[in-house]
Amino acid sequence: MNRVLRAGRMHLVHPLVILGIPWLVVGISFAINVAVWHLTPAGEDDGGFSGGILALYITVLVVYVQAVTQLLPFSMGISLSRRTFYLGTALVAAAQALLYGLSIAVLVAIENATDGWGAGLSFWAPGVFEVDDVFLQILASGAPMLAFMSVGIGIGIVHQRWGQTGTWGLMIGTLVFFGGLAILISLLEAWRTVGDWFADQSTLALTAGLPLAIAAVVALISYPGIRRVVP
């Protein structure tokens, strides 16, 4: 267990680069928001939002693919091994994925007190990811942060074991996979079919539960990936 919190004491080396810039990416993103829907129409419809925190997500994506590129190769040349490095990234991923949810929770609190910041603005929790409760608040918010930053180490495991080649293949794949999926679903018309699922989950099933399905998955699939990773 020393070993593990070892390795996820390496990722916090550097807190400013895995907390610092994710925080300042969207902190940018809210700013041009609020600015946006006090000096334009876009807060007079009620229930209006905005995607601009999906630049938090993607975000913490990509510090996760930097923090397995960079780290992986560091942590094996003192000599931790692959499984505890994986321990202690994921470890560190729970920890900060909670830790966003909490903190989102609280800005959804304020976003509501002010009336979305004096401009009707819904950024913090749009659509669907907000609700009533503030601990159900906390798992909406951060079960998707965890799903991000599981993709995020999976992506950097498939770079270190397979590089360039691998990430592009599995860049391309995931296109063909999706993209082959629509035209399924279109050649189907099963598009409505799709629409109604979605539409009968419950809130709590479509922002915690399949982001947590997301990220297990992923887990299962990258921890194999690991385990063949060379210095």
Partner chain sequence: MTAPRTTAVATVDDVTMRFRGHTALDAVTTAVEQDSITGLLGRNGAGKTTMMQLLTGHRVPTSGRIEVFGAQPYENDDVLRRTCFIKEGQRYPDHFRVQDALGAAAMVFPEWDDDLAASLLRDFDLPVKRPVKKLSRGMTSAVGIIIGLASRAPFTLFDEPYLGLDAVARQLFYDRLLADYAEHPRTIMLSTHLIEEIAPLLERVLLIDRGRVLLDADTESLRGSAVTVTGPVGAVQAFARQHDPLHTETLAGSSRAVVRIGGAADRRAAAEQGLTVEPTSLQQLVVAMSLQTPATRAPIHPVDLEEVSS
Given for the second form:
Amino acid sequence: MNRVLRAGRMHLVHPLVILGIPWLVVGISFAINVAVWHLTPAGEDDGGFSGGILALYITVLVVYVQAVTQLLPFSMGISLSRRTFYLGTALVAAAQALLYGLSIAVLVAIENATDGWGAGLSFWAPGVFEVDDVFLQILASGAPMLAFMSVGIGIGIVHQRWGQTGTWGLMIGTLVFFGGLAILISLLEAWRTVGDWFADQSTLALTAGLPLAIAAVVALISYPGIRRVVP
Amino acid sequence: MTAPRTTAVATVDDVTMRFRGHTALDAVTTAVEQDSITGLLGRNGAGKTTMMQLLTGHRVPTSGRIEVFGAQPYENDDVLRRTCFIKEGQRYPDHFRVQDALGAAAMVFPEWDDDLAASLLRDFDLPVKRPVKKLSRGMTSAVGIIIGLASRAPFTLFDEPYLGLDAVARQLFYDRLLADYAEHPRTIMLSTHLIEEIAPLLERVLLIDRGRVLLDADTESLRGSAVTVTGPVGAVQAFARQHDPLHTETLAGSSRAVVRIGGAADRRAAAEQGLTVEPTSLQQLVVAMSLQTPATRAPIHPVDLEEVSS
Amino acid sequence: MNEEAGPIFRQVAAEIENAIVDGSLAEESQAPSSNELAAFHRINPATAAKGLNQLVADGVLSKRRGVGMFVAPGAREQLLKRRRTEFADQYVRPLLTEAQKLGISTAELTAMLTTPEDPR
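I've shown you the form predicted on its own. Could you give me the structure of the form predicted in complex with the partner chain?
First the chain shown before, then all remaining chains and molecules of the complex.
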């Protein structure tokens, strides 16, 4: 356990990388959105929201891809097992997701209190992701974050284990899978059923349950992959 | 004579490692003795790095069994915490400065010695605040050497540890390694092409070629085990035939041969047959053995090797 | 140490013997430790220890527990005696072999030995 904590600490050697860059990116995105909302009538209709926060989630994903590709070879170089590195990384991801959820919940509260930064902007919890309870908001913002981290770790592992070829294969495979799924749903004329299914789900199931399930499934698939990495 | 030690830190039992299309290690069996310095020698592609990767759990053998500290090293934290593997071309995270890399190593190696790391930093004159990525090839090697020595890991492996290091820095490495090893005996395995330089430090030699073990012996007995004889072609041939010729060159009626012999009596015999007899260094022996084609290779008699030093 | 001069432990032993023979390492004085020898010659400490142990086995050095190794009383005389007996083997015999190869007669050889500076 001790070694797992130490493996986790290795991610925080330069916290600016893992914490600072995502907030820098989303900060810029936020500033642009606030400016646009103030200059244009975008926020005049009720429910005007921006997808700008996606920048934060995607940057975090990239950070975690790099966390694996950069730190895994070094961690193994100083005699940490793959499992220890994996658990340490998962621990940091879980803690960070919680922290990010908390931060976003606070920002959502400010957003709501200031009438969308004075411009009716719904930036930090757009659309379905906005829930009415602070604690649930932490979950609704944090759980998708964990899913993005898990996917990032998964991509990093594929890159470490199967190289460039593996990464491209993963991207093409994912595209083919979802494309095939879309064609299948079209052939079965089942789009309405799919839509109904989503509509039937509670907000919490969509914003927290589904992302947490994705995070867990990706994590379970990634683990056998990391066990086969040769640094 | 010291009594033969029976304690092995690592055992390799009939290990074969196959990659797509080629066999990196072929039915290798050996043991690494506790508190010794072993030289892992061989040509490029002989299987040295694969051997070290197997010993440190970075790879799993295709068949056979590897044990380090009595257990399989793969994903075994209990074994790994006592093992330090400094590999050639170790990658460091882009944003890690020298002090970050050392700090991380200090966290995970239970026997880590901060004072030793600090004095080695001074010896190698490394800028602690510079990113490892920005260091020269030799300085990056020095970072690895510092981690390897300061870790004081009971089983430390260096794979080509001094790429790009100048002669002064290499001398420093040998000196500091010896000094610390004398104070804190541990098991060290080193792979290198600079055999001449490292030879006096080695207690044992493991020579592999094309994935097979050519030599697995104590260095001192090897030093007397081969001679270079020079003289008329006929006389050299006659002497070589009685023993184990490794490599022969001929020019204008005279030959020079590296020959494995049984002991001092054979050396005298060669002299009495009118041949010039010179001792063969470890490097010459390794080169001569590696140059032999597998077909001409005589079977290895480990018994012969042990006899020489009496 | 010379990589090309056979086993290093013998070279270590020979060097200590030389120091005893020429008097720089007096009888009853302490011999260098294996770690000192290892650091000085840049050799494996086990190899240095092997050299020392050989001298102990030969009765040249004696072990004092917890203190170190000391030159045994009478070691110098013992070494001189041994070297005298080895002299014929190591020096005279090669001399005779080479002389024979060159066709130098025993009489000529004797003459050379008695007046070595004679330019033939």
